[in-house]
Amino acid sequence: MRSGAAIATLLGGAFFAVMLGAAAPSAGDRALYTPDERAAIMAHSPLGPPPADPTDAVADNPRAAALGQKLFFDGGLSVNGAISCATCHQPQRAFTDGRALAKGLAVGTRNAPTLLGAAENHWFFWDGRADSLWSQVPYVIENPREFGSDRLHVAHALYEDPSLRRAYEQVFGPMPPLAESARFPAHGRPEDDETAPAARAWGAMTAVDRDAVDRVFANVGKAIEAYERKLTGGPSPFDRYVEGLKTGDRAKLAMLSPAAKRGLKLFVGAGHCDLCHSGPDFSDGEFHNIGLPVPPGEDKDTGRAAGIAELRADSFNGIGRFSDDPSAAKDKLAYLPSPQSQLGAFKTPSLRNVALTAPYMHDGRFKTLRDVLQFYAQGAAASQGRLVGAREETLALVPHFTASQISDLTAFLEQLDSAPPPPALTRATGP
């Protein structure tokens, strides 16, 4: 007996989706793109589960997660105790704070990129100089723009608190005796400045207890990206119009405006947008340079290949002694290309959610998205001016778009948001 795909090879689709009780796709909507398009189209969706971290034993493990969840919203962390992660990602901005530049303890120097679908990344920061979502978490807490704290005083603050210390125990086991003031001061952390008092004060600890406080660090960083994994919504307006054209479902064919079916014939065709922003998530993952001047009086920002650098160099990155399984991220880290090629290059943001996540770009240049596709529809003459590394060529493959292209576009992208995450993840709750 045959299968149905080959019934339907013999017998034509409309006719063996009839022949099953499906409705035949819309002629109206298939004759809308190539089959070269059409396949484009079906390589975006659906999206599925985020892929496995084998470098973080605990990535899926709800107690894991409901500690996460708390640590995120906790200001305990920071050295003032009022800097969370929900400062710079806002459950009610699409886990964005809206702002250009973030702001923790002081004004950082890039934007804050969404955390909804995060898990989807294969490197973490505009830069990538994080290859988990937990090793991402010790350069938060650390940098004095933002938590300006150390992992002395959040071993601390976990150990101090009844509920957290519990909660973390049931996940890892116990913590290191932090009572014990002599051997674990109140604050510390390595630092280049030696002569800084948090890193006299490490410097001061033994070899063992520093690893035991690292350790608790690094452990931080996997109970949140066990929360963060959970930071997903569900079918956008553009997924069920990809059902739609699957199964001849009119009512999901109908989830797309004509504007927007123009915009997506579009993206995947003529426009080259799915060059770079493949795949379900909407990005390949990578990094580009698409030649976006420094803006006058500001310092360039090298992107990537500062971040090479510092991936290399991270004791919590994926091969490091804190990972769960350092074979899993060997080859990941092992073919890096060199960092001069990656000057100015900026890691290809995912467009799932993209009309809630304004502004764009690693600096937050651009306030909408029109903005965003009038800079491509210029091409080359968008990057005059003060430029870090060269811009890519395979730019040139993006066409001018006219104003009814841009605004096409902007349809488009706009049936890209899903719903939000379910109430019970946008706020603090006990482990």
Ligand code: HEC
Contents of the next structure:
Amino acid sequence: MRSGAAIATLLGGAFFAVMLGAAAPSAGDRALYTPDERAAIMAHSPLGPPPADPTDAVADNPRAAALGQKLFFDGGLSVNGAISCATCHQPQRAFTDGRALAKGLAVGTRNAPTLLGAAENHWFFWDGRADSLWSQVPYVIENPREFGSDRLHVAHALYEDPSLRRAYEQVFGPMPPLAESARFPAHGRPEDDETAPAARAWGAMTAVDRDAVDRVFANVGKAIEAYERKLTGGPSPFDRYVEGLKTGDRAKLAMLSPAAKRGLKLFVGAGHCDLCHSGPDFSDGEFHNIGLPVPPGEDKDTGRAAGIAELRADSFNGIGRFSDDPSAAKDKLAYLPSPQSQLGAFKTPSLRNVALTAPYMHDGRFKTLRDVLQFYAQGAAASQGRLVGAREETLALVPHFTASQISDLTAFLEQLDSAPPPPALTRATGP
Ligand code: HEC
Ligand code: HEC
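May I ask for the structure of the form predicted in complex with the ligand now, the form predicted on its own having been displayed?
Below is the entire complex, every chain and molecule, led by the chain shown above.
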């Protein structure tokens, strides 16, 4: 026979158990995730500061960043005076342009990625043809569809503007004597077609003067990199939620809706998204062929296959003579895969701020996140038609999501937006 006290204990125990059951999800959302999923979630947050870039000696120099900010918003570097970095990387659109294919002097072939957190990358551009933020800049300036400009024009633009010239010389020392027009023509750049006027003007200069202009050109990139390294943005609702998982803070645990939590569980678990979208940046920093068919009538884009050749040939790469620490980039460039193995591979984009950066993929083919997820959900069936190279086999692990799973994943991806950078960093003149 049970004593009254024992019954009271039993009842009390049962009552306590019910309370625990109800409290468990909010007390760390423990019941929601397996231990593996929980560990995988923790690996996505927080996002630390960008890694150091020893190839750019002024990467963290505030004066260089202030100059870089001016140059970022300055149309004067482009051939018609009207196009700046901010034409395609607009601060009010999370540093994208909202277009499928970016448009400078003409429409290009790729989608403009966000620059928020860009400094977290190891490789730049969808095809990785630049190995640093600074060496990315010369490509844009001399691209006929973007700035349509050239390195001599850029050097003159800085030299002839007293405030830009002062800012430049404070960081990098004296500019070459660009006023001597016999030595430094208004336009000039190396080109494959050596009979082009800009190539002829460039070829007529002395090697020493060409080197001096190249150095100014590299330094413009290095100053812009110093600015870009500050475009980090604050923590996202997802990061707050992870803090909640660690501390049990109820307000933080409530940062994600039940649908977003289900989406997160899929993302790190059964969905296998973090095979590629891994780490705090939601990118492994590498290149994959996810089997996007080439749209009818469009040229094939070989992605990383061509990117590797361009990177090797680039005189501004990390092991070149304008690098401030070639030894730091040596290993990175020594172990590149064979171009043939990289046909149709593109860089895994970060998914931070992804809800703000539509449209999606290297060619902006998908308007919404739902469209992207429908593509993944169709599996190999979505990769029928003309492919470049072969779809990676790991993608077979991604399941055929149901409509409600797609909604859950979308709800999760919408929680990765960071607070925007401070206004002092999003206008032409800096702090
Ligand atoms: C005409 C539009 C346009 C202009 C102007 C432009 N960009 Fe871009 N930007 C793009 C496109 C498109 C890409 C992707 C191109 C590719 O991958 O081949 C890109 C890529 C980048 C990347 C690589 C990001 C990553 O995650 O790999 C950086 C950094 C960048 N741009 C910075 C700049 C800077 C700095 C300027 C000014 C000097 C600039 N862009 C001017 C359109 C533009
Ligand atoms: C095998 C590696 C891999 C896997 C697995 C993978 N992705 Fe991707 N993801 C990529 C690559 C590479 C791209 C860019 C492809 C391109 O543009 O050609 C991309 C693009 C995206 C984009 C577009 C982002 C943008 O800014 O354009 C989203 C969103 C996305 N993936 C979400 C997911 C989700 C959700 C999952 C899980 C269901 C997933 N990915 C699984 C490699 C992968």
